[in-house]
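Shown next as C-alpha cells: one chain only, the form predicted on its own.
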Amino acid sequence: MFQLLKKQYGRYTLDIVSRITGTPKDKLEEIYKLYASTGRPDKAGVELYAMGWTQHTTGTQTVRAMAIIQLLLGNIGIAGGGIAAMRGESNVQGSTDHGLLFHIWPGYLGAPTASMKTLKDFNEKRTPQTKEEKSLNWWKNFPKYSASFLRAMYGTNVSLEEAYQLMPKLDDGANYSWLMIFDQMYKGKFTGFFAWGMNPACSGAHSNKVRQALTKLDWLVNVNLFDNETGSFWRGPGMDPTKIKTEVFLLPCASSIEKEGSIANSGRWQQWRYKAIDPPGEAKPDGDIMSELFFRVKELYEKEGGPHKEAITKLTWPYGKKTLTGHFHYDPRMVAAEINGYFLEDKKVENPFKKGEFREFKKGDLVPAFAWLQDDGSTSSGCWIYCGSVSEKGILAMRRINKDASGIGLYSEWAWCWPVNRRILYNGASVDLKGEPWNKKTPVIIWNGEKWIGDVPDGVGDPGSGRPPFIMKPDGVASLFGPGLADGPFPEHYEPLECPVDKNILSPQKHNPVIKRFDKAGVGSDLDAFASVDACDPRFPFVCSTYRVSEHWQTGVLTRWCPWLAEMQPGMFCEISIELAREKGISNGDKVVVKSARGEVEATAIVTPRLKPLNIDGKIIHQVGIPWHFGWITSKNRKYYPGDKKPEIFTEGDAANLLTPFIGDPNTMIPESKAFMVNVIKK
C-alpha cells in the first residue's frame, strides 16, 4: 500500500501543485518542511479544519488526505496530535453522536435497511469479522450495543426482535441527506416538514430552490426563538402569499440559558449547562415541546389506529412528569441516565477485564461502562459511547474540577469525555510495542509495571501483547488505502464543478466523476435546469466563497435580533482584493451586486489586502468572499404586518446561499459552498 501511495502522489510535484493552487513553490516547500518536521517523537502536529475543507465535492477526500499525512508522521494518539474538526455550533458533535444523521443510530451504529429482515440479519451485516488474531476488533460488540439501544427505545414492553421490527428501516441504497430532502420536497414529495432550530431558507444550498420547495408543503412547523426566513418564507422576496398553500405553525422555544442539558464539543467533552432563567411568554424547552407532540400523536394512534401504530404506542417515555396543569415537564437528567443505560434485571456478569471474576447487578443499576453491556436484552443504553457518563456520583458532565494531573492538558475531572472519559483517542499509538512512550516529555499513557496510568488507555494491551492500537478497525491497523468511498481509495485532486480553469492538470477528468448533481435539465424544473455552469463562463469570472464573522452565528436568527451585534455587523458585504477593485472601479463602501447562475444578493464592497489575486497556471484568478449570516427577515425594506416584531437595529442583505450550487460530495452529500463562480457588479 505504501508503494501505491508513493506512486499516486509522486505526480504531485512542487511545479504541479504550484500551478494548480497558485501558491509559490518556495512557500509550498517551506510549509511542507515545517509540517513534516513534526514526524519526530519529540514533536507533534495537529490539523484543525472546518467548512473550508469540507464544503467541496472533494470534501471527504480532503480530510482523508490529512488523515494519511498524520498517520505517516505519527501524529495520531499523541499529545498535540490528531485531526480536529472546528464545529460551527457548540453541539454538532453531540448531535451526530446521538444519531442526527439519517444513516446511523446513536453511537454510530449503522441503521438497518429493508433487506435486513431480522435482528440477526442486522447484527450479522453490521458486525465486522477479522482473521487477525491479535486485533481487538471492538466493533465485534455491535450486537451488545444494538440490543441495548433497542431496550432504551422500547424497554421490556416487547422482545428484542419485536423492537427491531418496530424500528424504521432505510430503503436499500436510499439517501435521505439534506440535498435529497429538499430536492424531493421541491418535487412535491413531502406533505409536511419540521424546521427545528434551523433556518433552511438561508442555510440551504441554492436557497431560491429551498424557498420554492417550502411552497409545495401542506404544512410547516417552525420551532425557533425568533421569526426567521423559513417561518415567513411565504412573504419573502418574490413570493405571492395568495398562491402558496403551506400552513405555517410557529412554536416558540427556549434558548440555551432558559433550559438545562448537555452539549458535546468537537473534543468529545460532554459538558452540562444549567438553566439560568425561565423562557418568556409561551416559549418552552425543546424537550417539553417534543414530549407534548409525542403524547398527542400517541393518543391519536391509540384512539384511531393507523399503520404500524405500535412503533409509537409502545415507545417508552419516562423522561419527566405531568404538572398540576396537565403539562408534561421533560427532565433532561432522566434522559442522561437513559443514555448511560441500566441493568433491566438482576444479573451476574463476568468482568470483561478480568476473566473468571464476576460482578452482581440489581435491576435498575446504572451500567458502569459499555464493556458491561449485554446482547441478550438485559441492559439498556440510549447511546453506548456515553455509557459511563452517569454513575452513583451523579452526572459526570457536571464536574468542574480544574486540576490537570497529566501535565499535558487532559483535565480528566472537568466534565466527561466519551468514550469512558478517554481524552485522546487511539492513545495506544503513543507508545511503542514495549509500552514506552515515543515522547517521554509528554506521555499520554505510561506502564508503571502493573497497569497503565495517565489517560484511559485506548487500543493497547499489556506491553508485549502485540495488540495493534486501532481497535475500531477490524484488523487493528490504520489504513493508508481506504476502500469503501465513492471516489476511490486514495484522495485525488479535482476542480470544483464551477471553476475558472479549463482543465485539471493532474487528470483528464476535470471534476470529481461521482459528484451528486441535481442541476441538469430533466432532473428538476426550470429553476435548477441552469443552476450550475460546468465550463468557464464569462458571465461569472470570479471565484466566490462563503464564510463566517465572529459577530454573528449561523444564519443570524439569534444574533441579527441582538442590537449590539447587528450594529457591529449591519449587513451583507463582499470582500474583494485591491487589484479587483481597481479593475472594476469599485471603492470601499460602494454598493455591489454579487450574482451567480442561481441568484443575486446586494452587498457593500470591502476592499482589502487580505484577498489577493492568484496565478493559476499562468492565468490571474480573482476570489471574493461573502458572509452567510444574513437574510431579509431583519431588513427595514421587508413588508411588516400588524403585530410583527421589528428588530431594534435593522440588518441589510439576503442569504449568501442564494448564490451557492445545489451539488454535493458523493460520500457525505455536503454542498460545495466554498468554491463557485460569480460576477461582482457595481450598482
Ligand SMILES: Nc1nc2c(c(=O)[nH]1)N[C@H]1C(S)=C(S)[C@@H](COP(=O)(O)OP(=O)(O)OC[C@H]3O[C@@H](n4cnc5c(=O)[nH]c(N)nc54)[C@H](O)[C@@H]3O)O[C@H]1N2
Second form
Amino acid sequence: MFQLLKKQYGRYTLDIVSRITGTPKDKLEEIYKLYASTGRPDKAGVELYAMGWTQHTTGTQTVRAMAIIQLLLGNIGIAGGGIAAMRGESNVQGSTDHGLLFHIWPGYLGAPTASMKTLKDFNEKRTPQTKEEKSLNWWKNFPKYSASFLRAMYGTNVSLEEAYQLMPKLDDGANYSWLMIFDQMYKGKFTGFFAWGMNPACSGAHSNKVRQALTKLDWLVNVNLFDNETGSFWRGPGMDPTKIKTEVFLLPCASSIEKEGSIANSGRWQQWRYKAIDPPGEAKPDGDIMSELFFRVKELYEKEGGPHKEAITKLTWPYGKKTLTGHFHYDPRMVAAEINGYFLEDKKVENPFKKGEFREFKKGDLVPAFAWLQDDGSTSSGCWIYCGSVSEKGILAMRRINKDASGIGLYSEWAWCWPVNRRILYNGASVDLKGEPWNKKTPVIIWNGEKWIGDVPDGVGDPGSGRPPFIMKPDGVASLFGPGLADGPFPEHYEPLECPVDKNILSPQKHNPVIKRFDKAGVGSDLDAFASVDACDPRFPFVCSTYRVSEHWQTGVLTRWCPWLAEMQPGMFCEISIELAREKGISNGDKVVVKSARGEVEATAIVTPRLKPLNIDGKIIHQVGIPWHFGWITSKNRKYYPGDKKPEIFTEGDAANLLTPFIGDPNTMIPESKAFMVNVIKK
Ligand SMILES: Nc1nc2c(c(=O)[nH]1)N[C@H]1C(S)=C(S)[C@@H](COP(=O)(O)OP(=O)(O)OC[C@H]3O[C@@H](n4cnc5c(=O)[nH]c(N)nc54)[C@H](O)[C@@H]3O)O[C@H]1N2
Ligand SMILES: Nc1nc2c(c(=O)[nH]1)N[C@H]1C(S)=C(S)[C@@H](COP(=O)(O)OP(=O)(O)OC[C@H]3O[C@@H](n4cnc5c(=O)[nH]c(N)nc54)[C@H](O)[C@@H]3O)O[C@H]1N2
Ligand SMILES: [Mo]
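Next block, the form predicted in complex with this ligand, ref. the form predicted on its own:
Let us now look at the entire complex, which starts with that chain.
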C-alpha cells in the first residue's frame, strides 16, 4: 500500500501543486517542512477543520488526505494530535450520535435497507468479519447494539424480530439527505414538511429552488423561536400569496436557556444544561412539542387505524406524561437513562473482561457499560455509545469537577465523554508495543506494571499482547487505502464543478467524476435557474466563496433582530481585492450585484487587501467572498403587514444561497458552498 501511495503522490511535485494552487513553491515547501517536523515522538500536530474543507465536491477526499498524513506522521491517538472535526452548532455532535442522519441509527449503526428482510439478515450484513486473530474487531458486537436499540424503541411489547419489522427501512441505494429532500419536494413528491429548528429558505443551497419547493407542499410546520424566511416564504420576494396553496403553522418553541437537556461538543463531551427561565407565552420545549405530537398521532392511529400503525402504537414512551392542563411534558432525565439502557430482566452475566466471573443484575438496573449489553433482548440502550453515561451516581454529564490529573487537559471528571469516558480516541497508538509512551513528557496512557493509568485505554491489550490499536477497523489497523467510499481509494485533486480553469493538469478528469448532480449540465441562453456552469463561462469569471462573520449566527434569525449586532453588520457585503476593484471601477462602499447561474444578490462592496488575485498556472484569477447571514425578512424595503414585528435596526440583503450550486459531495452530499463562479456588477 505504501508503494502505491508513493506512486499516486509522486505526481504531486512542488511545481505542479504550485501551478494548481497559486501558492509559491518556497511557501509550499516551508509549510510542508514545518508540518512534517511534527512526525517525531516528542512533537505533535493536530488538524482542526470545518467548512473550508467540507463544503466542496471533494470534501471527503480532503479530510481523508489529511488523515493519511496524520497516520504517516504518527499524529493519531497522542496528546495534541488527531483529526479534529470542529462542530459548528453546539450539538452537531450530539445529533449525529443520536441518529439525525438518514443512513444511521443512534450510535452509528448502519440503518437497515429493504432487502434486509429479517433481523438476522440485518445483523449479518452489518457485522464485519476478520481473519486477523489478534484484532478485537469491535463491531463484531453489532447485534448486541441493534437488539438493545430495538428494545429501547419497542420495549418488551413485541419480540426483537417484530420490532425490527416495525422499524422503517431505506430503499436499497436510496439517499435521503438534504439536497435529495428538497429536490423531491421541488418535484412535488412531498405532502408536508416539518422545518424543525432550521431555515432552509436561506441556509439551503440554491435557495430559489428551495423556496419554490416549499410552494409545492400542502402544509409546512415551522417549529422555531421566531418567524423566519422559511415560515414566511409565501410572502417573500417574487412570491404571489394568492397562488400558493401551502398552509403554514408556526409552533413556538423554548430557547436553549428555557429548557433542560444535554449537548455533546466536538470532543464528544456530553454536558448537561439546566433550565434558567420559563419560556414566554405558549412556547414549549422541543421535546414537549414532539411528545405531544407523538401522543396525538398515536391516538389517531388507535382510533382510525392505518397502514403499519403498530410502528407508532407499539412504541414505548415512558418519559412523557399528561399533566392536568393537558400538556404532555417529557422528562429529559428519563430520556438520558433510556439512552444509557437498562436490564429488562433479572440476569446473571459473565464479566466481558474476566472469563469465569459472573455478575447478577436485577430487572431495571442501569447497564454499567456497553460491554455488558446483550444480543438476546435482555437489555435496552437507546444509543450504545452513551451506555455508561448514567449510573447510580446520577447523570455523569452533570459532573463539573474542574481538576486535571492528566496534566494534558483531559479533565476526565468534567461532564462525560463517549465512549466510556475516554477523552482521546485511538490512544493505544500513543504507546509502543511494550506499552511505553512514544512521548514520555505528555503520556496519554501508561502501563504501571499491572494496569493502564491515565486516560481510559483504547484498544490496547496488555503490553506484549500484540493487539492492533484500531479496534473499530475489522483488521485492527488504520487504512491508507480507503475502499467503500464513492470516490478514492486514494484521494485525488479535482477542481470544483464550477471553476475558472480549462483543465486539471493532474488528470484528464477535471471534476470529481461522481459528484452528485441534480442540475442540467451547462447553461441555456438565459440564466437557467437550476444549472451549474461546468465549463469556463465568461459571464461568471470570478470564484466566489461564502462564509461567516462574528456578529451573526447562521441564517441570522437569532442575530438580525439584535440592534447592536445589526448595527455592526448591517447587511450583505462582497469582499473584493484592490486589483479587481481597480479593474471593475468599483470603490469601497459601492453597491454591487453578485450574479451566478442561479440567482443574484445585492451587496455593498468592501475593497480589501485581505483578498488577493491568484496566479493559477500563469492565469490571473480573482476571488470574491460573501457572508451568508442575511435574509429579506429583516429588511426595510419588504412589505410589513399589520401585526408584523419590525426590527429596531434593519439589515439589508437576501440569502447568499440564492447563488450557490445544488450539487453535493458524493459521500456526504454537502453542497459546494465554498467555491462557485459569479460575476460582480457595479449598480
Ligand atoms: N459567529 C458565528 N460563529 C459560528 C457560526 C456563525 O454563523 N456565526 N456558525 C457555526 C457553524 S454551524 C459552523 S459549521 C462553523 C463553521 O466554521 P468555519 O468553517 O470556520 O466557517 P466559515 O466562515 O464557513 O469558513 C470557512 C473558512 O474556510 C476557508 N476556505 C474556503 N475554501 C477553502 C478551501 O478550499 N480550503 C481551505 N483550507 N479553506 C477554505 C474560508 O477562507 C473561510 O475562512 O462556525 C460556527 N460558528
Ligand atoms: N452558503 C452557505 N450555506 C450554508 C453554510 C455556508 O457556509 N455557506 N453553512 C451550512 C451549515 S455549516 C449549517 S450548520 C447550516 C445551518 O442551516 P439551518 O440550521 O437551516 O440554519 P440556522 O439559521 O442555524 O437555523 C436554525 C433555526 O433554529 C431556530 N432555533 C434556535 N434555537 C432553537 C430551538 O431551541 N428549537 C428550535 N426548534 N428552533 C430553534 C433559529 O431561530 C433558526 O431559525 O447552513 C448551511 N448553509
Ligand atoms: Mo454548521
